[in-house]
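Form predicted alone, single chain, as structure tokens, below.
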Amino acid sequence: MVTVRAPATSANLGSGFDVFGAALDRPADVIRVEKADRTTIDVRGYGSEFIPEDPADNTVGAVAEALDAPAHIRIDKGIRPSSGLGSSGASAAAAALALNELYDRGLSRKELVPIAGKGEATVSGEVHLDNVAPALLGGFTVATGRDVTTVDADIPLVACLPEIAISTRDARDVVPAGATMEQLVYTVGRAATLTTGMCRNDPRLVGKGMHDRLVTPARADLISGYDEVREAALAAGATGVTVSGAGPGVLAACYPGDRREIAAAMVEGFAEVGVDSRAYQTKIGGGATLHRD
């Protein structure tokens, strides 16, 4: 048996739509795989009742097919589906790493990224690497096509997850079809600022670089209380706030000593509009970890 723990991730980070991603040190999914004649899937844990166990409809089933690695796969969900925290990406990444080890396919983690991306396509309808790349490789990642660059950043974060469900497909439907030159220049500047902040481990620059005038406002409209939560987090010391992935999770960058106060402020911000939530005091962390029993 092979066991893999794969972390939650946050994609886009505001200015890096479909390109930027970051691994979080918590929460995480755990997957266990054993060889079998055909693939079967058993899902347990957070939100498991909403996840199909038919391999044709599950992210890990697509990964097993891509690797020609049938297995009995048990998924223990620590990351809620439809959270904006890379739930499907974590499972796909964990399955890719576990099955590669189980069947001794000999692929590197970077080579597994597009394979895990095929699993993501089961949920979003398209192959996206901005969640599976950090889940496998850790740190802050820049995914452009099949090319992935990683930065071993150390940035404190707070991820606040409201009890609201937004599907990835619905969140993609609201993304504007085009951008003005002014919007393009602004976004490039913010993305460059964020990347510089990651390379320097500077929470101020990372937070400044999260601001986005194009995709984030459209997705924020789907999240009840987003504006209140953003203002509460900034008032509590956050250096920047944005929608995590497709949402409804909200991500704040900050300095280490401010996480607790920011987490409480974000939960209170959602409570003010009648929405329950939970906050994770986290940071950019490592990629999936593997253990062979």
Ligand SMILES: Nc1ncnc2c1ncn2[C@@H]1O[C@H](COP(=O)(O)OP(=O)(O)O)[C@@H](O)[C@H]1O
The other form holds:
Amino acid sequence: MVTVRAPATSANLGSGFDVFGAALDRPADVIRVEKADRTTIDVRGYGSEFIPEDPADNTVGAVAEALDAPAHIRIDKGIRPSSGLGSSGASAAAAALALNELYDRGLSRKELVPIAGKGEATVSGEVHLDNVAPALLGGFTVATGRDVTTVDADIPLVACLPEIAISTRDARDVVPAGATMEQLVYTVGRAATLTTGMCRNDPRLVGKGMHDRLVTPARADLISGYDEVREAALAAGATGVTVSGAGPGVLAACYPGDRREIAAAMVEGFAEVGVDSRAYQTKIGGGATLHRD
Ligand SMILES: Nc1ncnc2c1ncn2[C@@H]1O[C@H](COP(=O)(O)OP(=O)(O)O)[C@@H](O)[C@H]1O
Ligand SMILES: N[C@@H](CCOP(=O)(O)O)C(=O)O
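Having seen the form predicted alone, the form predicted in complex with this ligand:
Then the entire complex follows, led off by the chain already shown.
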């Protein structure tokens, strides 16, 4: 048996739609795999009632097929599905790493990124590597096509998860079809600022780099209370706030000592509009970890 713990991830980070991603040190999924003649899936834990066990409909089923690695796969969900914390991506990444080890396929973690991405695409409808890349490699990742660059950044974060469900597939439908030159220049500037902040471990620059006028506004409209939560987080000391992944999670960058106050402020912000939520006081963390019994 092989066991893998794969972290939640926050993709896009505002200015890096479909390119930027960051592994979080909590929460996480745990996957256990054993060789079998055909793939079967058993899902337990957070939101498991909303996750199919048919290999044709679960991200891990596509990964097992891509690796020609039939197995009994048990998924213990610690990351709520449809959250904006890369739940489907974490399972796909964990399955790729676990099955690669179980069948001695010998692929590197970077080589497993597109395979995990193919698994995630079964639910999001399109390949995007900004969840599976940080889930496998850890840190802050820049995924462009098949090339992935990583930065081992140490940035405190707060991820606030409202009791709202938004599927990535639906949230991709509201992404604008194009951009003006002014929007392009603004986005490039913020993306460069965020990347510099990650390289310098500077929460202020990372926060400034989270601003986005292209995709985030369209997605924020899907999240009841987003404006209230953003303002509350900034007032409590956040250096930047954006939609986590495709939402509804909301991500704040900050300094270490401000996480508790920011988390409370974000939960209160959602409560003001009658939405329950939970906040994870977290930070950028490592990639998936593997144990072979
Ligand atoms: N192993 C899995 N883990 C989580 N969600 C899964 C998995 N397999 C399939 N899904 C489906 O994917 C959807 C959640 O993925 P997505 O919409 O991309 O949001 P997120 O990745 O933030 O959870 C749900 O509809 C869920 O049923
Ligand atoms: N770039 C993707 C990221 C989806 O992240 P998730 O955590 O919501 O699955 C998108 O924005 O569609």
